[in-house]
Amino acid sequence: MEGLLHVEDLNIEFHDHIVPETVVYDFDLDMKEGEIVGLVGESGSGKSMSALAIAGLLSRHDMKKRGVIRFEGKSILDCPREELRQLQGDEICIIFQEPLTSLNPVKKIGWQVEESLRIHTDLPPEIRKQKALEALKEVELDDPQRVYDSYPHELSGGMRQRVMIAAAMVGNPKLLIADEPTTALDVTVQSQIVELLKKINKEKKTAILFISHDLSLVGQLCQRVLVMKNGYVVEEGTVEEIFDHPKESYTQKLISAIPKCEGAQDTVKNNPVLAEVEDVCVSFTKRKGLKKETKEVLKHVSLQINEGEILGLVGESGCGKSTLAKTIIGLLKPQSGRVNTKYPNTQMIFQDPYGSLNPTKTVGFIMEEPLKNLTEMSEQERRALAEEMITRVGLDPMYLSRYPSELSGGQRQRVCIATALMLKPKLIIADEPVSALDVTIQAEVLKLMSDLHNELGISFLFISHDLRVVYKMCDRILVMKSGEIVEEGNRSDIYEHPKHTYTKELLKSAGL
């Protein structure tokens, strides 16, 4: 007897090339009803192929799809349309990495939530809404009402998650396909979350397919994995199985590439100071109607850089950390206090490397457009620097001629700190650099900062959610909330004798 989902020798060649590409090799999957499967792997192993054939959301005409796909019985490769639509947010729902651009931008959130419903039921518009607030209240948002009248951009990324988890659990589905649902979160909400999938788990009995590259994550909540490479599953098992005897020497590596916070020692670094913020203040104003409204986003703040360190800064979405970066780059001007800065050419790197690349630019002309601004060195002199710092962070000169699209996700951040470093400065804001990167990419990443700060001696402000990452990389954290140092510290202050409550917190969301 089958049980919820039956997936066999499931085969996925793209044709919208010259040559066909197949990116999806022999897949299987059974899934019983309330389950909870981890699919891991790094980006183009084949997860989110696989998990977008289940549900249905492949095109049928430039791609072909070989094997079986069984969901109670019937089959989602071949089933005629209509069928496949009556599935398809009813018996099947998805949920995305990025709820801000699955969530339509022009319409509240109610009526985006009730979607379902008008289409999948014949139910009237007061019993859909009573559904719908139903929906909110049961993924734990406040204040269901004020939600339910929103618009997306009106909501944090946590609560569009939620949002995105209530629509599509109103019509009480079987299954749940979560591709990369707490990417983008901070710690705190992702841990959120993940308790939030769990009660739906437990109460609903929906079965869950868990798709992430954060395998602390898939540890708390999924009870077996399914590790992909190239296409292929190379390795299935229990939770217990594969984190603590993994067989398969990829499987090994993903493990080890997961931080660990053990075995660091603090340094103490009397190094001359780098950089200053004393008092800052900044606020934004922002016009709702007639009336127009200030939030102070940073009250306050004071630290110091000091030369040759790493500093790490933690804190939830919202908190100032971005802000705080901006001013030390003199992006914002501070309402009150001073930025003192020892060096000019302070440099940032930014989350989404992709996002920070000109897409119609090549690599090389990205890299030398900061020297061709603020510099007189000759074509052949920018060039000659171009190609020492793609050297420097592990890539051949012929990257240069490549276009940021041609590239994948861990060469672009390589490329974004290497056009930091051609202006040769003293100190690089890394604003949540590897957070939108595999396990394994992230670690080659930190490593490489790491060799850059000990061979060059560049300070780095490093901003991250990830506490994990954070013990790695720093020798002294600030702890931010609502704008506010609320705590200073060595690492082992910080995660070992943490004082505040929001650090104590943040460390308990992390399982620390």
Second form
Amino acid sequence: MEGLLHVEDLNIEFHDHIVPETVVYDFDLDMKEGEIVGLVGESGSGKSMSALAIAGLLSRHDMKKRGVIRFEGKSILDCPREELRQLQGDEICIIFQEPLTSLNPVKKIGWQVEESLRIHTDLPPEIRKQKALEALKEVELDDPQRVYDSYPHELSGGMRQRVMIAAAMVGNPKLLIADEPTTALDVTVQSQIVELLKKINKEKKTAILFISHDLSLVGQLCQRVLVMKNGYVVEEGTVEEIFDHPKESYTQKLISAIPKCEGAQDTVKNNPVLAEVEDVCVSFTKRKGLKKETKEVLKHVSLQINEGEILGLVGESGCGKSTLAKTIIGLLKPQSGRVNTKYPNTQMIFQDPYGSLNPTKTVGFIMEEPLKNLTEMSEQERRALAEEMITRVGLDPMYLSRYPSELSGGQRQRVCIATALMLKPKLIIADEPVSALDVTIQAEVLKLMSDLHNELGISFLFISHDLRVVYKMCDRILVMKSGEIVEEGNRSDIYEHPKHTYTKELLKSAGL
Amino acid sequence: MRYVFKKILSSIITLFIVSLLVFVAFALIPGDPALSRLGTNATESALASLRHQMGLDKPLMVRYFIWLGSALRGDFGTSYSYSMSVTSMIADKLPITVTLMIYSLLLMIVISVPLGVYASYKEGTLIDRIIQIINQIVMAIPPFFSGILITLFFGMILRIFTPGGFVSISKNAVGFFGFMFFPSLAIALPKSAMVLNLLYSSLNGEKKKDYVRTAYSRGNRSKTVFFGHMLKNASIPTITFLGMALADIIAGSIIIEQVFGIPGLGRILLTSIQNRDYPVVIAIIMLVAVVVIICNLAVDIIYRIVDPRVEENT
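To complete the pair, please output the form predicted together with its partner chain; the form predicted alone was given just before.
Starting with the chain above, the whole complex follows.
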């Protein structure tokens, strides 16, 4: 008996180069009605391609698909576009990673939520509106009528993803494909969306194919898991099997790369103060017509960074973490308060290693640039130091003559770290250094940073929204919310005895 | 509504600044209008009395406010060379030039929008490539040359219209609009090529956007995705360009009026510049400024209707 979805020997090839490139090999999947299946893998593993093929959205002519995809007995790969259209948005729905760009920016939310109904049913406008409002209510949006009349840019990230889900669920589909639906969202919102998907599955019996690079999320939500690597499904099983007895070494590596919150010892140090922030306030003023609008981003923030420690700073996007980092390094001048640093040359590493390296310069040029500006070193000395530092971060000196586009994401972040090391700083501020990286590469970069910490005695201010990573890395932790530091303490204090309700909420969302 | 009010207010302020700049600039150009009017043999007393009569002996700012006061009442002074009121000189030429402008703008939209949309809809096909090639050629032709080509082809070879045979609207309305079609086409053609290109590339850019994928995932027909989702998004940069193109149309019409022998503002402007007839030149420049500012205002308002995100950025 065939279930809801049957995929057999699916192969996907790109034909835009001289040699065709296969991105998915022999993909098999069977889904029953009401089942939640997770599809895990790193970027480029072929998981999104497989999902798009199942949703009937891979129609580029330079792409070849072979194999069988059957949805309720109907073949997706070779049915005519007109028949496929009848399934899309009605029986099979899909939500995407970035809800802002996935919604049409110039159409109202209501129009977009009603769209599937307009296409697939003959319901009169009033009923459509009523159904859309119900769908918006079901995804737990507070004021459905207001959301209905809004444009996408007027909503927050979490609200937009809820809208996407509402638009998908409005026609009661049998299969919901969720392609990295939480990756672009804050951690507390992430867990809310996962809870929402669980609820939908329970109440409406919708089958969900959940695609993610985050194994821990998949563990929270799914019953069955497929692990993909380089286009192949390398392992398949129930969540318990995969997590407790992973067979493949790749799966084991993925699981061990999830930072665990156990076994770390508090190391209480009373080292001298390296940098100090005293009562700093930062606000931005935006002119709105004749009125000026002032937004306070940092409100009387004080903190100390001691020599030889890794200080964690956690909080959601928009809470002022990055503004604080920029203030410490001197890129922003605070309106009031003081920043004292004992040593010069504090360096910073940014989140996006793609965007923060100039694509037209070689790695060597990028690394030597701060020395040219700030020191009197000769060309040979600079090159020697660059070679030393790039070896230090685990790359061969031959990479110095490459361009950023010729490096992988992890290699780029290593180059950023090596560049920060060139001026021999005592303090490095790392602003979400691993958020843009795949989980196994994340683990490698984190290990590199703690090695540098142990061997060179460099202090870090480690900014992250990921509480697991912070647990692994940091001795002391600050929790930030809306421009204020709401809690400060040692690792065990924060994680085992959180005092502030916001800290508790963060820990709960992270599943800790 | 508040937005529109604010935009209108800032447009008016801009207009005053333009008028001040233009007035001061022409006052500072060397040369004595009284001298040029009476000739080099005029006596000093005759010059002085004429200067007094023309108000040239007053300080610059006083002269500006006197000029501004009467300009606001529709009086732009007296022409130096024709000794007649500037307003009456311009009044019968203005409708001709304005017709030419609006005609060109309409032709531009009628030619470029359907072709741009069609080419993008058929992207990659033979018809798309043919449109692109013709478009590249047309884009490279300046308006005066397209004017010459149109005169040659439609006027001399096909004999659809008589080159130089301008008839005024009061005499023969059909003949007027029939004749004006060709100069308008000459102005519109190169500009429509640009609009076509812009619309075409922004439509093609929209095709790769995430929301288009979402639209397909809901089971839309390709046609609905194209017209219902993409067209409005792609029209945003095109509207901005249309606003800028309008200012260019004015410049184009001045030249085209010469090519086709149309007695519009362009001809008066050229002769007035040659004769240093500054009141006329200033009046025409101010008119052009008013038209450009009104067009920009209209673009801003349309822009806001089309793109709900504009509010945030203003």
